[in-house]
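Below, in structure tokens: the form predicted alone, a single chain.
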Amino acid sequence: MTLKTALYEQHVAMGGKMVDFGGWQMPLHYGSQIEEHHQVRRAAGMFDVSHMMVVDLSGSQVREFMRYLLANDVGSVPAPGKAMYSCMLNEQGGVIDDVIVYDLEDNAFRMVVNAATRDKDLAWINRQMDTFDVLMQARFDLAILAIQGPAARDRVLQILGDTVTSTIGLKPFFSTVGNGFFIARTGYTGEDGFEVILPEEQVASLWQEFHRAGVQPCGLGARDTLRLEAGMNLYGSDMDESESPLESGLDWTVAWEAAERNFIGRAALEAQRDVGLSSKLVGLVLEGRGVLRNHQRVLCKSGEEGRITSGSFSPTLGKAIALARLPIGVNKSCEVEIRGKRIPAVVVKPPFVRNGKSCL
């Protein structure tokens, strides 16, 4: 069964090239992926991310549950409005999914999970709830818009400022609620931006309002090159249940303190940390001509090999870039096998681009 978001008709009417994405009909682009990429880096673009799943959790023990469920720590004290990025792990330390969690109030959290993993995630969360007083609600009634770019704040204030007055002072990685809109200053592009969660029946009207205000629609293609330039992992490519956060450049999302907090996968991560890693996720910049693609072989001077997990041409830098899983000792240079040729590449620390500027 092919799924469609509430904005499907809007995408088609605006000339979106629709493709299957994890069972969803989603726009790849609206004519030019490159132009959409630059629009976000230079002004503001909007993405329909309603295929992602909103999950609300509540109950007298929901805070204790979230501290057990996630590798990052929501904390023992409420922080209303605060957003947090975390991995949800299995007992072996593998990444079931990466999520954004919002601390709503004393006994409530909102979590956004990936579209392709939503059924698996809901089943996993449900199994872990058995010994906790927690209620989970999958919000199939909600849609999500992402407004991203250096002009995103002005456009959001223009359209929603009267609806949510506290948006003016909203800090990065915080959220606010007003008149049925949930607004978070979060995103997946490396630019300033907002994600708006709202009832499905209101999303088409809001999409059109932003479009009339000069915010251009953008598709999955631009979203992928933007997040890659920003050094942001894609689930299923850069990490999955076979890799831990420590092997995926996400060690910063693991909250080791407080030491007494027992989260799922902690013992496995501690054992891996103590033994030492054999591989790591790094950035690559191609020095020669060519385009870096997923699964290409990376050849190291030691004779060891690695693999590209995410690769593309960077419109901002005008170079081919990638995230790659390499042996732990590789730190400077390597070669990538492209159509039988070995092309030199430099190992770098992501991100490649932040706020429209090169980090190289």
Second form
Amino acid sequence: MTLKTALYEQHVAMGGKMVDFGGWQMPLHYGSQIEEHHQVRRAAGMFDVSHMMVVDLSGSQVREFMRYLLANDVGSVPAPGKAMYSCMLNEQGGVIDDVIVYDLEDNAFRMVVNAATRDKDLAWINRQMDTFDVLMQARFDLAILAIQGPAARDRVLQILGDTVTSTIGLKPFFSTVGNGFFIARTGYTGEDGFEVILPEEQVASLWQEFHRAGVQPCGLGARDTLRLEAGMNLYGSDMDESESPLESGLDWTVAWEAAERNFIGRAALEAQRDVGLSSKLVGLVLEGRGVLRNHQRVLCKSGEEGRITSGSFSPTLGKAIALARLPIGVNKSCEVEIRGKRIPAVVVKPPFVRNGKSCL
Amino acid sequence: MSNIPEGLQYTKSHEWVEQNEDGTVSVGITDHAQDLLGDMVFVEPPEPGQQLAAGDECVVVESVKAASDVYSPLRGEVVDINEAVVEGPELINQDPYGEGWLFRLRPEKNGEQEELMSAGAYRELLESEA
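Please give the other form, namely the form predicted together with the partner chain, since only the form predicted alone has been shown so far.
Next comes the full complex, and the chain you just saw is listed first.
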């Protein structure tokens, strides 16, 4: 199975090194992953994230349904345009997927789900919808472009300001629509930025316009190091169905209030909270030389062991950083086993970088 | 197509070997190898004085993407390492056959060196792998 986004030809034409990503042919980089990373921290870069899936939900009971489906709470009162990050849990409290959901006008929500989990997500949502008056539409006709970085707002207003005039007053974590474009001030890089959802047939010309305006095309490689520096989880690496959000550094996304709201997985999370957690997701910074990688063993002073869930070299900090799943008590230093050697690392609270600056 | 200078010798595992006037050889990884690995961020060099056999893992180079072993092309003793690439691994990307060299070896005279590939043979190997 080889899937291509509507920008495939653009990527190839711009020298993108194409790799398979969950069945999709996506650009890893266009020459230098590190240069692309720096462009996003210092100016603006753009990412084709059309492999992710837009799911539109509507109907008279859609708000109640979202409050049941997601661990975070869209609230009982409409908040037009508001964006929210949430986990979608199974009954055991395991994470089926992490999503961004946008509150639209007139009993409608737009959700963006991960590419690799698309089919199981759609099947899961379908099954939960049974008892609600809700319609779900998987939007195979839309592309998603992320423009990220301190200069992203200027570039977006320059190119889309006339098409979607409401973009000018758009606040972080809000979205707006106009002329068939959906624009959200959201992203996955730890910088200011926008995500534009638009009809597939229009995305190539928009991509070229941003490119002409000096926005650097960026591949999945830079996307990964940027999100890791920003301390953002990657589904499938940092959490999956075998872990709850409480064990994955995502307790802030679980809305316990209102107490009477019954969301899927709530009972399991409450039980876990009462019994106490056995593991947690933390940040690591390598003190010695080397590069942290996924699955490396973490050795704690207590003799307990953990494991790196996402590790890489941080281009902004010039050192190796990681997210790691560790036993609950570990909170200062540890060692990471790299090719048989034990290299010291310190435990930190993510993020590592925010708005271009080190948080260490 | 990647750059494959004439006058150097090559291995199947994508190292290059340059004969120096003092009898030692310089070793690095090819343009093709650095392109495959991507931006280099870490180099773990061998120890000067270390004795290597042909095919021994002797350097680890890590890019943002992955770690990769570099194999000694010949039997011999490590006489020098390139401190500049340890400090600045991006030199391997920028100048794989020049500033990006990894180490120098004093090879044993045992005929191994005649077995290494010419630029033409290495080019054919890459074309067959493509």
